[in-house]
Structures are given as C-alpha cells and as structure tokens.
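In the block that follows, a single chain appears as structure tokens, in the form predicted on its own.
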Amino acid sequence: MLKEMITAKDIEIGLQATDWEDAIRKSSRRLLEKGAIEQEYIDSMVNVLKENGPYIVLGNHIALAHTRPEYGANEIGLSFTTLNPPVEFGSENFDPIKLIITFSATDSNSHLSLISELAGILGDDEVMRNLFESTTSEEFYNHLVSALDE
C-alpha cells in the first residue's frame, strides 16, 4: 500500500524550520496542496501537540505528525520531510527530530496496513540511516522503495 501511495513528489529534503510548530506547518504543505487535508488539520496537529506534548515522536529522530480524521482529513495521505538542521520537539529520549512523516486518514481503521508497513521500515536502523542521509527526494524515494521490496 505504501509503495503505491508515495512518489518522489511526496518527499522534501532539508527543510529548515525555526521550531517544532514551524516544522509541522511546513511539512504539512504537500498534503494541503494535494487536497488530502484542510488547514484545520494542520492547526489541530499543532494544538494537540501543545496540549499533550510530543506524543507523535515515535523513536530516534522520527515524528509521525497526524490528528483525528474529523479535523480536515479528506483522504489517506502521506509525506516525508527531512529537517536540516534537526528540530527539538521536547522528547527527552528521541530529540532532535530529523524526519517528519505527515499522515492523514479518513477513519480509524483504513490506514492500519500502511502504519504496519511504516513500522517495518522505521525499525530498520540501516534503512533509517540511508533515509536520513539522503540528499535528494529521488534518493530518499529509492531507499524507501528498496526497503519495501525486501
């Protein structure tokens, strides 16, 4: 499912952000421009993080930016953004964040297989090192697809 959803156009390399909020807002632009989400979705992601802290930080240097579907998710969407320099999200164990995966789903179940595929990639240190070190969206995409083909 992931392989069919992603193209190099869904990847941004080396985004500069002033803080975690700026990083979330900027990394969400691709999904907003595609119509996968509304502006309300972005605002909700920021507000929930302000209220609940860095719950979206999944592991070393990785954040999965998302919120509830009713806040403006129009379709399942996914984008990848590397941050340069990395950004502090307030996670004692996993900061600074180098990769934001921005994600939208229209319900609570349809995206579970996609999340499962992502988990397999995110748990592979070599794949993550290759993704973090990618200098172009095409290079990132090729590493991602190669990992999915294994």
Given for the second form:
Amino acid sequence: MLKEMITAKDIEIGLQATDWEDAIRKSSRRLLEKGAIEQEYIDSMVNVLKENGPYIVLGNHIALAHTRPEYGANEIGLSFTTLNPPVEFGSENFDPIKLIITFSATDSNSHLSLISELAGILGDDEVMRNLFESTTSEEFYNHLVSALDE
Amino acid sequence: MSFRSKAQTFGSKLSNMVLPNLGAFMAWGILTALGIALGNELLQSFIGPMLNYLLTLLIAVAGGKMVYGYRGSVIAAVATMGLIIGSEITMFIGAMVMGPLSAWILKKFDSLIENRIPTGFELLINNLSSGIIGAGLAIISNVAVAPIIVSLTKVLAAGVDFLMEYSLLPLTAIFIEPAKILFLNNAIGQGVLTPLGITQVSDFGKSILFLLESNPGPGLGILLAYMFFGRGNTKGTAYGASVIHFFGGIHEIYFPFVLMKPVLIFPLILGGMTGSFVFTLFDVGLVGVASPGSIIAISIMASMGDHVGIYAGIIAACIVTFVTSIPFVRKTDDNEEQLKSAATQMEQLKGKKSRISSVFDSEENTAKEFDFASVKKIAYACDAGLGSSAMGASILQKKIIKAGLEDINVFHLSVSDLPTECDVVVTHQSLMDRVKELQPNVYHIDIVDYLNAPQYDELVNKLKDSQQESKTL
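Starting from the form predicted on its own above, please write out the structure of the form predicted in complex with the partner chain.
What follows is the whole complex; the chain from before opens it.
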C-alpha cells in the first residue's frame, strides 16, 4: 500500500531549515499543495510539539510529523523530507533529525497497514543509512521501494 | 497468584463499585440525616427510593462498566432491577454480584457471535441481544437470585446483630486492623460493612459499622508515638504523616510505620478495640459512609448528638494505641533506610505503586509485583493517537506475536482517551506525566525510541516468562 501511495514527487532531498519549526512547516508544503491537509494542520503540528516536547521523534534521526485528524486533515497523506544539514528537534537521544515524515490521516485506524509497513523499514539501520544519504528523490524512492519489497 | 493478592483484587473490585459512587452515598446520608433530624417529610421521601433504587443501580452500573464498558453497565442495571423488585431489602450485595455477572454474560455472548453478524446488522443485533438477555436476566434475578441474596444478607446481618447484642463488636478489631495493613481494608470496609451499615441506617437512622474501619484513632496513636519517641527521619516524617492521616483520611500513610515494626499491630488492635468499645458504650453511629476515614468526613457524617461519643472513641483509641506502642517505638533505632524499605515493602503488599510511598521516597519505583501473566491488553498512547503510537504499537505487537503470545493485544490511542481498559500503558517519556495522571493504576512503560526501544524486548521477555511460570504452576 505504501508503494502505491508514494512517488518520487512525495520526496524532497536536502531541505535547508533554520530550526525544527521551520523544518516542519517546509516539509508540509507538499501535502498542503496536494490538499491532503489545511494550513491549520501545520500550525497544530507545531503547537503540539511546543506543548509536549519532541515525542514525534521516532528513533534514530527520524521525526514523524503529525497531529490529530480534526485539525484539518482531508485525506491520508505522506511525504518524506531529508534535512541537510540535520536539524535539532530537542530530542535528547536522537538529535539531530535527518528525515521528517510528514503524515496525515482522517481517522485513527484507516492508515494502520501503512504505518505498519513503514515501521518495518524505519527500524532497519542499513535502509535508513541509504535513505539519509540519498542525493536525489529517485534514489531515495528506489531505496524505499526495494526495502519494502524485501 | 497468592491468596493475598487474590483477596486484594477481589477487594478492590468491590470497592471500585462503591468508590465512584461515594458522592451519591454522601448525598443520601445528608438527606437522610437532615430528614430525620428535622422531621421533614419531603426530605424523608428521598430515603427509601434513593437507597433501594438509585444507590443500588449505581453500584450495578459501576460493576457492569468495570467488566464491559457502558454496554455492560446498561445490562447490569437492567438485571439488577429484577433483584430490587424481587426483595424487600436493599440489594447492595446483590448488585455487586449481578452487576458484573450480567455484564460478563453479555460480553461472552458478544464474543461468540462477533464474527457472525451480517454487515449492517450490528446495531440491531447488539440492541436486541442486550435487550433480550437483559430482560431474561432481570427475571432470573427476580425469581432465583434475589432469594439467595436475601438469605445471604440475613446471615451476615444476623452475624452483626449477634456481635452487637453481646457487645462483641470490639473483637472485630482483631480482623480489621491487620487487614488494613495488608490492604484488605476495602474488601471489608466497602464490601461488607458499607452494605450492612446502610441497611442499619435505613432501620435505625445510623450505624456504628461505618466507624469500625474508618476510625483514625489507632493510626494516629502510632504516628504520635513516632513523633514523640521516634528519632531522626522517622520522627520528622511521622509529623507530616499524622496530618495527612488524621485530616486527609489517607490511612495508608501509617502502614509503613507498622510494617517497619510489625509488633505494632498489637497496639493497633488494642486501640481499635477500645474505640469500638467506646462507640458501643455511647451507642453512637454515622449516617453514611465516611470515606476517606478523615476526622472531617466522620464529623460530617456523625449522627446528630453523637459527636461527643464519637470523638471520645477516637481519642480513647488513639491514647491506647499511643501508650501501648511507646515501648516498641522507643526500641526502634532510627534508620532512614528502614522506613524506605518498609514503604517499598508496602508497595509490594499492595501489588501496585502506592501514592503514599512517594512521601517516604521520591525515587521512582516500578511496581515489583505486577502480574505480567495476566496482561491481555496493552495501550500505546501518544498525543494524536494515530501516528507515533500506531507505529510503536505495530512494532510491539509484531514482537509479541513473534514471541508466541498471540492473545495479547496492543492497540494505540490518544492520551486524551485515557483511561481505557488495559493492563499496561506504553508512551513517550515526555507524555508520561499526563498518562499517569489520567490512568495511574496500570503498569507504565516510558520509551524514547518508538522503533527500537529496549523496553519492548524487556516487556516481551517478562510477558513470556510470567506466562510460562503461570502455566507450570
């Protein structure tokens, strides 16, 4: 399912951001343009992080930017953004963040298989190294797809 | 599971049916007290219906909800209605039986037909099943269960009557005081004494039974002994503890002082007996549950004109415990560690982390006797309840299935949807404070790494080991 959803257009390589807020806002542009989310969704992601701390940091250098569906999520959306240089998210253990996965869903269950597929590859250090080091969105996409096929 | 932890689980289930409804019990107590004292007919008209219907149904609802959520509480109330109509006495004990039981029956039925309902018919079938089973259970309750409960209540009440008639009530302290230290107080206090006490209130306008367990005198005696004759840290802690105990009504606070020096159980029993003796002597009672057992709650609930006798009983209990415990407390060497380890021991006795132990030790302790074998549902919480938590839950679930523990279910949700029905809550470190506030009584795991948290494997191993252990037992 993840494979069918993602194209190279959903991937941005080497985004420059001044801080985590800037990184989240910029990484969300693609979903906003597609209409998957409203501006409100982006503001909410930033506010939630300000309130709760960096709990969206999943593990080694990855952040899953998302918030509740009622804050302007129109459909399931997913986009990948690698950061160059990496950005501090205030996570004690996993800074700096090299990859932001911006994510939206309309309820808390419809996207589970997607998340589960994603979980399968994010824990794999080698795959992640390949993804972090990709220099074009095509390269990133190919690494992602081949990891999913495994 | 040891007998003690079984008894505790049972006790906490009983008290969980009463505790959420204490507000209603107190309201009833106030209306009853005023109604009788003022001779006001309007107020008196509340007494019977509120007792027999409202309070009984509230107990059933809480019991049903415990087993099967709101759906359980509905059928619990319906089935209990059969009990209420089928008997002349107040059906608290019956509601405590039929409430959870009927919810359990519905739950079993639902899981039997779960996969056989044609799409689109769920709502219809769910309503029909709950309605038909509910009506059936109400009739069975009325015809078959009510008489059994009536005779059971009569036996218990006869036992209490016997004790009261021969002035033997003080002897109950022999059971009540040690049971409190072992955290079995709720099983006795809410499970037995409250229903019987309420029955007495509706007959005589007050009951001494409410005073037996809630009397803060003996505990205060212990704490005073430490305040005057303890040394160092114990002395300082006892001072604050006595305020929390006596005015806050949180008796757990003195338990570590007793566990540190178990022989103190005898002064406690003596004090409890003295208190109950004085209460009997003055023929005093409360008009409703005094919970927590604070001097303030007791004063409010005291029957008109009984205040002096009640205070006398509490003071007498306190003095007797105080004086008899002095020799033991004096002998105790000051040892900060001892008090801390007693507080830890207390947690183990209780089987979960006690809100009180933080008074003695600010370090975080995880519950040591958490029963991993009984874990069925693990909640994974994050703020939104769809991204990080879904990710973590998916990974944890895979690991659990891999370990061969198919019947354990991991689900994700938003922190704001807590509390929920589960045994363990996993969440990100930065959200743990909120989780603990919303659902303190489960096993908590905080992680920082959703993907590769070492806590996952730790948990899976614990689950596996405990299941194997319980199988070989």
